[in-house]
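The form predicted on its own is given below as one chain in structure tokens.
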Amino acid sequence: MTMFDPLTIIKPRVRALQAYTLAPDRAPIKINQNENPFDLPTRLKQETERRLQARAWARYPDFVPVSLHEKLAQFAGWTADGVIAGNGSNELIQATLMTTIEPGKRVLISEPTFALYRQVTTVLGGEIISVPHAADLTYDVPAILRAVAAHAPDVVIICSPNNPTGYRLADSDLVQLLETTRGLVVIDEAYFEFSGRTVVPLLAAHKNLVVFRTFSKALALAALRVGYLLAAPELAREIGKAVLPYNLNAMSQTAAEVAVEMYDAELRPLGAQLIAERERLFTELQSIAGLAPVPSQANFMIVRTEIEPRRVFKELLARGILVRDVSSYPMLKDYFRFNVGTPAENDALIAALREIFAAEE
């Protein structure tokens, strides 16, 4: 019989953390996780299935997915030995921090942002330096640079476009940051396809730059968990040491290759449609008294509401629409977030919000 509490072995800082989780709410219109509302086109699924049928399922996937790395390098405009494919970009965020952060090391983030950066840093024993956004929810670059000078962080993580605000850091500001810090600068480009911009051209001149990307958004493969990292080859080699063997299963590898090959013909047009729908939503919501949408360069947006956000969440859920209540995030106590849906889903959201806020007049 165990005579001690095994939880005492767990790091106190881990026990003090609240787990990263998501409420189990469900609704016919699900626009709470920044997913692509358009499923992977049938032609891509069929081609993935054809290739999987032709391979031996009893054999491990490639130890290093060389073919996928080569296709990703061509797709991104980088070099294959500077690419790491992962089980979602989250794995690569974790691997990067595992190879850099330990007690006494610092990670600078600008909040509100993706909660996983803080979560992983804390578990590893690192210190978070948090710089608030500017009042308009853009990156406060002068404040970030002052914090870099004052705290000398080992890693700076910038989500661009940022989750949950949708704001993109200007390239000129990023260059200044890269040239100022003596640590790594990590740019999470999970949503870059919706902004029409990427920082990848800066990789050649800045060896301290690391870029994360994902297949979960514009490439419609959230179910298969594929992400990739782009960095200087010598840096990618070290980060790769923290990636588990056979981290990417054969189905995910195959589907990712197919998605990259057919991106221009099949997936880019769907992304363009989402961008057009995002702009339509922004215009429509501006016309509803009591709502103030924030301009976004991603496939989602946050909206300031004069009605308590939790009530808006519940009112929409009662109408079969699931959004994200982000009012607990720093600086967002009056906001909720939703991702761009199909045109029909977006019409339903607009109509529901008009009804909810008309009742308040």
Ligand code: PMP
Given for the second form:
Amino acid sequence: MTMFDPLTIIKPRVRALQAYTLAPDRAPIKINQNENPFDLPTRLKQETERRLQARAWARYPDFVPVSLHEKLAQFAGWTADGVIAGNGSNELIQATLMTTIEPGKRVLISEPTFALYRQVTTVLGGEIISVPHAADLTYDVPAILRAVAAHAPDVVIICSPNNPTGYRLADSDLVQLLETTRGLVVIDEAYFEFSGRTVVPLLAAHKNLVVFRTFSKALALAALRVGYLLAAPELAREIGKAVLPYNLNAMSQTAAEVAVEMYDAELRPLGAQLIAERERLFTELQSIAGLAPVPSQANFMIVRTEIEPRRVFKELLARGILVRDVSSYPMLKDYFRFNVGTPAENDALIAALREIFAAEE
Ligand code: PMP
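The structure above corresponds to the form predicted on its own; please provide the structure of the form predicted in complex with this ligand.
Starting with the chain above, the whole complex follows.
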């Protein structure tokens, strides 16, 4: 019989933490996870399968996925020795924090934002400095710069466009941040394709900039878990020490190469359609009394609602539409979030919201 409580071995700060989870709700129209509603085009799936058939499955994948790194470097406009591909960008967030954060170190974030930054920092014993957004849910740049001066964070993480607000930090503000901090500045560009802009051109002049990207959104590969990091080669070499060997399985690596090769022909047009649909949704929701959508540079948006968000969530679920109730996030008590779906799914969302809010009047 075990004579002690094994849980006493777990770090107290981990025990105090709530697990990062997502309720397993399902619905025919699933617009709660910012995924690509169009799926990966069949041609890309078939080409991935063809390449996998031709490869030995008994052999390990590359220790480091060099050919993917080279394709990503060309795709992103950076150098291959400054690229790390990961098992989702989540893995690279973890690797970056593992190689920088220990007790006594500080990470500055601006909340509400993607929850993983706080979670991983806390597990590693780092301290979170959290700066609230401005009242209009944009980044409060003067407040961030003041907090940088006051707390000298080792790492600043800015999600841009931000999940869940959809706001993109202006490049001039980022340059100011890069030049005033003595820490790393991490820009999570998970949604950059939907903003039409990137901070990658700033990498050459700013050796403290780290950029994360993912295949889970515009590249329609969330199931296969691929992300990548772009940074100065010296920095990438250090962060790479916390990435496990063979972190990317051969299937994911192959699919990612195919997606990059066929991006312009097959995936970029789908992204353009999602941007157009986002703008249509914004205009339509603005015309519904009781709703106030927030402008977004991503493939999702948050909406302020005069009906309690939990009720909107349930009313939509009853109509087969699954959105995200974000009302427990800081500053978002009156909001829900949805991602842009196919045109038909978006029509269904607009019709459902019209019905729910008409019944209120
Ligand atoms: N960063 C942000 C801002 C995200 O919203 C998400 C996914 N929701 C991720 C990273 C995770 O991406 P991946 O699937 O590449 O791990």
